[in-house]
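In the block that follows, a single chain appears as structure tokens, in the form predicted on its own.
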Amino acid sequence: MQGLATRHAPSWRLIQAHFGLGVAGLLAFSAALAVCAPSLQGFFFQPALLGLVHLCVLGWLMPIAIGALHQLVPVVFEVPVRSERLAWIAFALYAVGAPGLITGFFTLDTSEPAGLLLTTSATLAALALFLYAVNLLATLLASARRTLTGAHVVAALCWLLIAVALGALMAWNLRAPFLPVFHVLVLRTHAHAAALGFFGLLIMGVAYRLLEMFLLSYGAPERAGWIGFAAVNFAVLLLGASFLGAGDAFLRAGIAAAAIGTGAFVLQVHAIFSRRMRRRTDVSWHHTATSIAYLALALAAGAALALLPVGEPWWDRLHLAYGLLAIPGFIGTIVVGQLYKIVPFLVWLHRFSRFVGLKKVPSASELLPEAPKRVQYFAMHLGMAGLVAGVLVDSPALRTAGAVLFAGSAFLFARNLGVIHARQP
């Protein structure tokens, strides 16, 4: 658990901010998708799925996958973050534009002023990821140290600077359109580089490093990773080019790379799995696990869309359900468990660390009990498979009942890390 202490970590208002806006985002998004259940079907290019994609991302996923990048790198690499000031910087423009760009996805008027609104707040969005990931990068290249886990970060930062450009740039193409290509084959682009690239790349070197440090797991071969880091990025590179129409071809060895690197980050979690000191796993592993499930489904869903002559109306539906999968089931769920290992440690670095040896303090694990936690586990998942259920058989009362005890879920999970956040020494 020290691994995640350093002195060059960044002020911890700075990480609070952002898990705080994530969570933030988190409630609005689940319920969000509550309302939006019942019509949750058709094309994916629609303005309440646009939005809802968008919420997600943008407003839960994102802060708390930079906030923890903050916190991250200066451990990995060893030194501290190039300018807090400009992260505090990037912080402020992205509180004010990714809002109004997931208004402007939700509305997608793009007649004056509603797409001045969108392509505003597309800018403020992209300038201020862009900011995040040239200020991380810069805090990168004055380490000299070479890891697995700073591999995958350094390409996510990269993939992620790829997906803000799309994005920016389909945001100005919905107001005035000059791209050359038809902007759905941009979009599928962008939501890969930005979901398998970033946040699958993330995902996977970050997993790496924390499970080491909360399994007490130590000297597990790397093989696999390297593996799983290579097909990754070639997966999202082939995907992208069949996607702008580069043909089939780059579309089934992009399917195939994608398998292959899924199956490397199956492989390198069990061996730092099976070398772990600590026997007793507890609920945060249980997320972690079930998310490997949620990107082995998405994976198959992604592959039978590409592959299988899937006609009206699965077309829509698989494509739903890849999202779903994809999105808050495999990167959602995996952000979910490891908060519950990264803010109670670092609540009590910052509150209770200094009072050991002069007073009784409880350790990291019992700021909160594994009860509430295991009933918001369950909760989740079972709100995630009446979700997927209900869109693969269109069934209106399935889905609504799944995303309501999917926010309901997302309120335990919030509910949680207050009593977490609120422990006092």
Ligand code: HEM
Given for the second form:
Amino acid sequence: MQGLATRHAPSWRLIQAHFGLGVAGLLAFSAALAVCAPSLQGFFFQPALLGLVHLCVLGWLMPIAIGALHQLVPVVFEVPVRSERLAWIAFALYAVGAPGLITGFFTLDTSEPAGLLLTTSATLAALALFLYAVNLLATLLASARRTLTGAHVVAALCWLLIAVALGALMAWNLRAPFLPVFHVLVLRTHAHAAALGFFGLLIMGVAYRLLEMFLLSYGAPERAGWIGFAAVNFAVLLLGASFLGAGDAFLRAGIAAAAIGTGAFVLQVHAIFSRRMRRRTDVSWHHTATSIAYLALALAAGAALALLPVGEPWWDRLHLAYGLLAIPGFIGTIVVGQLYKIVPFLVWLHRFSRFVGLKKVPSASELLPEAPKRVQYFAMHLGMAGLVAGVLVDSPALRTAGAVLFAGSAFLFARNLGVIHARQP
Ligand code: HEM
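The form predicted together with protoporphyrin IX containing FE is what I want next, because the block you gave corresponds to the form predicted on its own; please supply it.
Time for the whole complex; same chain goes first.
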């Protein structure tokens, strides 16, 4: 765990601001999901779903991913963040742009002058993400270290730039259409570049490094990791090309590459896990293992949509289930699991470490007992299971029960992190 601390790390306030925004985003997303659950059905392009998707990714997952990157990149690559001031400027733009964009999606009013909210906020949020990505890429390129995690982070940031550029273009296109292709085709490319290209590669690369640190695992071979890296990059390229009209062969090859990437990721995680010196596993590890199950299910749902003659009503239901499994399921679960490790460690580092040897201090993992984390784990995954099942069998009652349970788990998660954050030596 000492691997997360370094003299190069940026100020703790920067990380706290991003994690705080992300947890607030999770609470807002889970509450909105519970409210919308009864009517969560139909074609995926609709205001409530656009709003929910972006509340989830931009409100909850993105600030946490960006905060974690600012802590991890300087540590792993032994260089300070290129400009902490730029990171704060990006944060300010993001804190204005992202909520405006999400509100713009929920209302989806493209008439004048209301449509300005969507386009202006999309531009601000996109600019913020560009600044973050460029600042982090400049930080990474200043380092002489070339590693598996580094390659994943660089590629993930490049996909983020592409996804965000497409997102901003589509927002302007919604107000006054100018794109030469149907917007839903661009939407698919945007969503896969963001979800699989950015979040997928980021999670893979960062998970390898964090698992090595948390499980005290050294010397695992990296071949599977590199195969996964190549396969996922190819998958995003091939899927993007197929959505934009390159044809079925690209689609099939893209799905095969995504499956190879997922398999290689699991093999690499297994290689790290099997060399661990810390034998005891905790809730954080259970979240990580569960997230891999969501990833496999999302892949199965995506492959079924692409390869089987799925008709209505299953077409819409399977699309929604695919989105739920991939975004709050896979990405959200791994984010929750890793925050249970990162936050206690940072609180311990900044508040407790200086008292080591002077008085008795708890370890990072002792800042919160396991029981509330376990309750949160079960509520979160029972909730997700209820939601996905409710979408598939079109049961408003099941969807609502699942969403309420998920919201309960989100509040318990925020409470658990709050307890850790409030601990004093
Ligand atoms: C500043 C950043 C972003 C902007 C400006 C943006 C913009 C947009 C726009 C305008 C659409 C609707 C496109 C259309 O059909 O006309 C859209 C759809 C979508 N975006 Fe984003 N986006 C951003 C970030 C993200 C991220 C990070 C993800 C991560 C997964 C994401 C996932 C999606 C998904 C899944 C949809 C389809 C939702 C649905 O149809 O219900 N977006 N985005």
